[in-house]
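Next comes just one chain, in structure tokens: the form predicted alone.
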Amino acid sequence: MPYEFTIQVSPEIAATPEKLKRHIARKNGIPFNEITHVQIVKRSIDARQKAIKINLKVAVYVNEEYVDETITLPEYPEVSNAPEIAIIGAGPAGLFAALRCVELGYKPIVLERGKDVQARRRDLKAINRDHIVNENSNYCFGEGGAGTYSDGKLYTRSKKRGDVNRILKLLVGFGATSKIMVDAHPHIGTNKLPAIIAAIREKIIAHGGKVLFETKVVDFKIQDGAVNGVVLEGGDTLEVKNVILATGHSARDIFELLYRKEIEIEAKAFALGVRVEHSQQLIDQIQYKCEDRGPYLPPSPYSIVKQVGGRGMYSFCMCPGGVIAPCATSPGEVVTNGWSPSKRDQPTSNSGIVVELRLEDFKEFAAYGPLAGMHFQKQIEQTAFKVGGETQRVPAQRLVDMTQGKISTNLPETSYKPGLTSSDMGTVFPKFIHKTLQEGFKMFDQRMRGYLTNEAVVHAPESRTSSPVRIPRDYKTLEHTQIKGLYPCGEGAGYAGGIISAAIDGEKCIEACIANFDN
């Protein structure tokens, strides 16, 4: 059995196997030549002091052979003729629900409004270059969902919801680097995720499941308070009695459909704000307290939470060495998001900086009932479209200018490819959000000296942080509280907040569905 040690070492030692082995031998009185292997189990960075340290949990093999544990996928049965379960949406919740469905011997039929990962690329190019928004194929809709082309961050605080390691192992089995099992804040990268997503889809199909692209659900057949089928665009009906609803946080047409059919939904608080871009070098200097981070440290992230006048303001989805992307899902709106490639090697970093919203903030939209927050969100996105020049050019302002209420006389080029329009953020946001952002950024600078600089550029809005609607479900059966056989699932239903938690929820919903199958 290997010895396990928790140690703290310099970045150079942590990155150099020979030096790490010598350090462990010296510190623990183990002869160097008797250590056959050092396996890093967990890794995190401690940048609180000027001398940055790497925290490691290691397994040390002494006079015994190390055999690399290959992560293998489960044995998936053939399910072509098994009972069918419809899964609406091929994001993390939908795909992991489908995988678990196959594993448990049932046949998933995945209905995805968008295109496969490769075909999506053309539509992403069109929105970046030509400002054309395809309502069914964009950064939010299509195979893999919003996560595929927006970074692949795997960090989650939802460890009590389910087995995080199981999801990570599945991702490794489908092609992700095994480093995601080690790093405290694991990350795959937008350039690596498409191949992993395609491999998951191929596995589902190879074992008898179905994955149907450009297949949009437009209605539900409900009889005697239970699902009896789903209606597809074009008029075809898929007759199923069990439906996993995993459509993501931007499927406004689904929220509107449920509301029209008087299927219970609830308004949900969320957060909304801007995406700010700095040079990665500046963030490294602030966080690592040095001029040059050197070859052994990764591009630094940051995380800040402040209370501004009793309202929370915080960083969200921070992307070291990344870029800002246009994430509108309909013409006539502007939305931003950020992503990083696997090496996080871009010269800029960006983060959503968002303001906590409460249900009472949506009073102006009370006539929309539970869709009030969605319409609040939509109005800001449509306002940004108009302010930006009625293209995908984004309203933008230098950071110090924004805090002082000055329109920037010029703007540097940023990573946002469709371009910028110099604007006053006060024309995009309601006064309470604008004022909170102005004051909050000054407070951020107290936490990270140098953060408040006019070299940084604010892009608006960052509005799709989470779903503005919750679709209620029974806490035991996970069925909708009103409709038998309908399982609200994942981020769009209000039960997840990222790739890992959505995948966990997808598995949970399938397991609950199968447990209820014959009841």
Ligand SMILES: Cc1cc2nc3c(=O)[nH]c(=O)nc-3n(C[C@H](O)[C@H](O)[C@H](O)COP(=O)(O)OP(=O)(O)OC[C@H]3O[C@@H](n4cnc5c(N)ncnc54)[C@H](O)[C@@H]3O)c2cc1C
Contents of the next structure:
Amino acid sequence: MPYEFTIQVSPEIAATPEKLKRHIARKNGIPFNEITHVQIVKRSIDARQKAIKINLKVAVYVNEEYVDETITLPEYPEVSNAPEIAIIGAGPAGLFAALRCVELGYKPIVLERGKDVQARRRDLKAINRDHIVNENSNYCFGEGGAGTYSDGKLYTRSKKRGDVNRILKLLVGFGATSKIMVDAHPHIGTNKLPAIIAAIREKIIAHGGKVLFETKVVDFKIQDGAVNGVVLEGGDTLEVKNVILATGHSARDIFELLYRKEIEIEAKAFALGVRVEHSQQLIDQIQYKCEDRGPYLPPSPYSIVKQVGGRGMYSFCMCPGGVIAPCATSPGEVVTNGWSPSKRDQPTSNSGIVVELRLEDFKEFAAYGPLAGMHFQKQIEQTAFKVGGETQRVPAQRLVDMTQGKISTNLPETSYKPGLTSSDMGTVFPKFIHKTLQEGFKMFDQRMRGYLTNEAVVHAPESRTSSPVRIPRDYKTLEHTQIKGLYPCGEGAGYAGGIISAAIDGEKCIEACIANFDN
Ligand SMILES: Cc1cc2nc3c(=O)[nH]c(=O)nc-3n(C[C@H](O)[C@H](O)[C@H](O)COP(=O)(O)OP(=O)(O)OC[C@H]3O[C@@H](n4cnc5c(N)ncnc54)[C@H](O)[C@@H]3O)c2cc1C
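Can I have the other form now, the form predicted in complex with this ligand, not the form predicted alone?
Up next: the whole complex, starting with the chain shown before.
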């Protein structure tokens, strides 16, 4: 049995196996030569003091052989002739639902409006370079969903949602680095995610499941309060009685369809704001309290929450060493989000900085019923499109100028490829959001001295933080409260907020569907 210790060491010792072994030997009176292996079990950074420390939980093998327990995938049965379950959407929720479906001996039929990960790249190029938004294949739609070309941060604020480790192990089994099992804030990176997603799809198909791309669901067949089919664009119908609906928070046509068919949905509060870009070096200097972070520390993230005039304003999906991406899903709108490569080696950092919204903020859109928040969100994205110049150029302003209500006379180049249009953020947002952002950024500077600089640039809007609609489900059976056989799932239904929680929800929904299975 290895000895387990929790230790605090310098970044250099933590990053150098030989030095770490020596440190452990000396501190614990273990002869150096008798230590056969040191396994890091958990790692986190403590940057509260000037001298930064790394917290490590280590398993130390003394005079004992270390056997690397490679993570293996579950045994998946052959399901080609098993009962079928339709899964709409191949994001993390849909894909993990499909995998678990195979594992439990049922046949998933995944219906995805977008293209496979490889083909999707061409459409991302078209948004970045030619400002063309393909409504079915973009940063949010296509194989892997919004999770594929995302940052791949794998932490969830709510551990209560389910077994995070199970999802992390599956990701490692499909090719992710095993470091995600160790780091307190695990991260995969945009460059690594596509191969992992493709491996999951291949596994599903190899065991008899189906994954159909460019297959958009446009209607549901419902009889006597139960699903008995889904209608595909083009007119074909797939006859199924069990459907996992995992279409994500950007599938506005699905929300509109449910509303039209009088299938119960609810407005949901969400958050909205800007994406701000700083130099990574500045963020490192503020967070690590040093000129240069040196070779042993990773590019620093940050996380801030403030109450501004009674409203929450907070950082969201911060991407150290990352890039701002154009994430619109329809022509005529501008949306930003961020990603970073696995090494987080870009010179810039970016973060969504968003203001908490409440249902009463959508009053002006009350005529849209439960879609009020969605229309509020859409109007801001369309305004940004107009202000930006009716391309994918984004309205942008230097940070200090923004807090002072001054249009920036010039803008530095940022990582956002389609380009910037110098604008007053007051023309993009309603006054209460603009004011909150102006005040809040000043308060952020009190927490992170130097953050409020005119070298930083805000890009608008960051508007797809979570779903503006909830599709209600029974808390026990997870079935829609009104329609039998329909399982609202993942972020779009309002039950997840990120890759891990969406994957967990996907597994939960398919388990509930199978427990309740109706032929
Ligand atoms: C640029 C970017 C960076 C992000 N970074 C992170 C991060 O670092 N960490 C993190 O945890 N989260 C991140 N997110 C959020 C994360 O990607 C989502 O929370 C997650 O993907 C939600 O999973 P989901 O399966 O519920 O929905 P989605 O991933 O949105 O998937 C829904 C799928 O349904 C498909 N679909 C929609 N309508 C239909 C239809 N009618 N018929 C058929 N298919 C349909 C879509 O094409 C899509 O593939 C990021 C998102 C973006 C855009």
